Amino acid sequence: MPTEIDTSLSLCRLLEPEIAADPYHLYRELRESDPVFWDPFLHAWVVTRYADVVTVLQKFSADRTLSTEQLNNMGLGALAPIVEVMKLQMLFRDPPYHTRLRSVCANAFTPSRVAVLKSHIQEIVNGLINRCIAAGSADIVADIAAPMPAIVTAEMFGLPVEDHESLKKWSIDFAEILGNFQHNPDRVARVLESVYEMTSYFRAAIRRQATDPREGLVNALTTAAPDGTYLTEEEIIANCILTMIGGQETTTNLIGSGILTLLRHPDQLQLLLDDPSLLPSAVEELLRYESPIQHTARVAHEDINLGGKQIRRGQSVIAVIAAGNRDPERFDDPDRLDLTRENNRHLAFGWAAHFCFGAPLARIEGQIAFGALVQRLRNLELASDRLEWHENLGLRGLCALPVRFDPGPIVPVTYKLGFLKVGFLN
């Protein structure tokens, strides 16, 4: 490891409000001066070039949860119940365990199945916009970006849609553990409570399948035997929690930060208004430009040389996806928003075995939400310059996005709770 270290490059600087508001200057400095950087505060390598990030996501191990002994030695013993859940989640496992779980969950999110949901999601979005459009003002996050994916997620799981607010609250709490390097002791109790509540909730949902089966992901996980054996109840609970968070937080953050990005680039917003056919490429560019997932971690399973640095077996590596997405060696003029950008193979959904299986749904949700918002909210503008980002260093999203617009008409919708039918197992 290097003996002389520039501590100003540490990712811990993301805790500084001015860096959190715009982390891309720090990422660029890292990528240009030390693209494979040993972070002395995080005790991990930080990788920021596109090609190196791909290498880490392809070749390094995802199995990185800590043992109870390690947690106690770090003074984090209170997190043990949370880590016990994480150990069973496919995000933190390698094949074949990862493959066994992913095969069942991914079956619910194929492009063909997601395409069936398009008109239904459109009605959900229009219904949410209807609630605020007459007022001429809204909070894009609270009114649209948070409830829309929560409702869709509840329906895809086969859960009561009226529970979507609880699902969203739990999702935010658990995501704090997934996205941060350090954990605020004042919030640990709240996250533990949410884990207990989520575990009890999904355990009850699983057991209801025996007497009152409801089509959806909970039923699919309960009845599937991907390798000839059924998943345990604890495995189902852990991966319901993971899939629920993945289905909500990234989409909420994409919509919130995406609208902010468009408002800060009025020429690109006008381009999208003039040509709605750009929605698919616009979503890809917004994913690249403001990645909802900023970084992820892996562990070296053997000694490896990366970018001229010797990474030892067992050392942690943080792949900064958001930095790779701004790498000029991969993207022309990467700090410029270009909704017409071609060959936009960004890293926002990951890479290789852990590529996000919910990507087809996130893309459709993004296209529908952006299309409806920019078309229906006429003369859209920020209502405040005071913006606050979540204190989540890995999952980047706005706490709120207050906007003003011209009051508009209500759009008739026929959406009814519980309408969604996907056909998970046929």
Second form
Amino acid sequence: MPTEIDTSLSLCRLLEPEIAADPYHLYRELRESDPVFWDPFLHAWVVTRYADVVTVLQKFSADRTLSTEQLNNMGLGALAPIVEVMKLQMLFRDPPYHTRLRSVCANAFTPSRVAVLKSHIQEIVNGLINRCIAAGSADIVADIAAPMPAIVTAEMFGLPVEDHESLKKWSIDFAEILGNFQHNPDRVARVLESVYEMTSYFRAAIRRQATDPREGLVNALTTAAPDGTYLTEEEIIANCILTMIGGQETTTNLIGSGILTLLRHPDQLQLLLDDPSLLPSAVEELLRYESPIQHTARVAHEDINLGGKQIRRGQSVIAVIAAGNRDPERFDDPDRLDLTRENNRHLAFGWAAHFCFGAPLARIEGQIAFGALVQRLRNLELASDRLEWHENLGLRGLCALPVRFDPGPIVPVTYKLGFLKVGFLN
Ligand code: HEM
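Having seen the form predicted on its own, I'd like the form predicted in complex with protoporphyrin IX containing FE now, please.
Below, the chain from earlier opens the complete complex, with every other chain and molecule after it.
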């Protein structure tokens, strides 16, 4: 008789709607009863304590994409073209390859570039909020949290801002692969199509740089020659795709989940309304409390003991960032939202070599968006009791967040973008 496997602690339970709505009970159970847990369904170790998550992100290998043979053996051969792109992305590589790619991308985030983006972000957010005020209602996700980072991403790359809707669509599709353990065949077909579209889009953008150079990430990647050699076109495309997605779904989810969290904690919302200087620490606390990236993965490059468990070379380890961020060994009263929290070195942007290099931009986007939303949409409240979370297990975010509010005044905006007509806003 086969022995029955205990499913109660498997991360697969994140697919259950009640667990998806609040995964923190499951994380607590894991942390308290088996902090380095062998998940029999995922064939991977699941690590939930803050200190162990740090160790995994510091010491384990990021080189974790599957070979074509492994994919075929798992019946996932259709994912091969996507995995070929991932193999060239810095997030899935170790030094020295990682260091070379990252240095070029990080160089494109010069303080002057981020300063230009910052002044635009305020205008973009104000324009989007004006539209909500004119309409008299809003879905925070669709109307603000989704378009804002897509527009910022287009600017950051030096791409036509009118393309932001395509960037958003591709980003949603690719995020399916990044954040899920299970891959449904219909979705795989859609993601493959998006990857082909993105690849030809970025190839054309790279080639345009030769005759029509525009400041931004595409240009920076095309003209940089780390170690005296230029990146190949395929490397540039793969890392444009990574950065484009890294910058969008995460920021969308920070704003959507963050506003929901504030609505569920009216005392904290009031604190922020009374004292906008709390915005930087509020963003850090919202990132800790509802981390947009819930977990990431690594591979053991040697046999290693972690938390008393023997992890074998080649075994996968899932580092549950969101569980580490609620670890009472690291944070006082971790399930309490405290926008004034000090010593808040959370894991939401990762740790060590792969620490998110978009963090300064994400922080600015968060501060501007939360500041403007709470000040301008007065008496904000939820307009629906039913909240649906994306099925994506790794990237935690709401499908929609309908709200009611008392409209504040429309503010003038000069930022020009297709639907953000200056006349309409005045
Ligand atoms: C709230 C917003 C964001 C969150 C929560 C977030 C979170 C993260 C995390 C946890 C990692 C590390 C993953 C790992 O170690 O496996 C990461 C890496 C990365 N992020 Fe972000 N991110 C955000 C915004 C951004 C933005 C705005 C950009 C682009 C401008 C970006 C681009 C990247 C890239 C390219 C990497 C890979 C870095 C590397 O491998 O060295 N992210 N991010």
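Positions refer to the first chain, counted from 1. As the structure is a computational prediction, the values presented were derived from the model and not from experiment. Note that the rigid core is defined as the largest set of C-alphas that superpose within 1.5 Å between two forms.
Visitor: Tell me, please, whether between these two forms the C-alpha of A134 is shifted by 2 Å or more, with the rigid core used for superposition.
Guide: Yes, the C-alpha position differs by at least 2 Å between these two forms.
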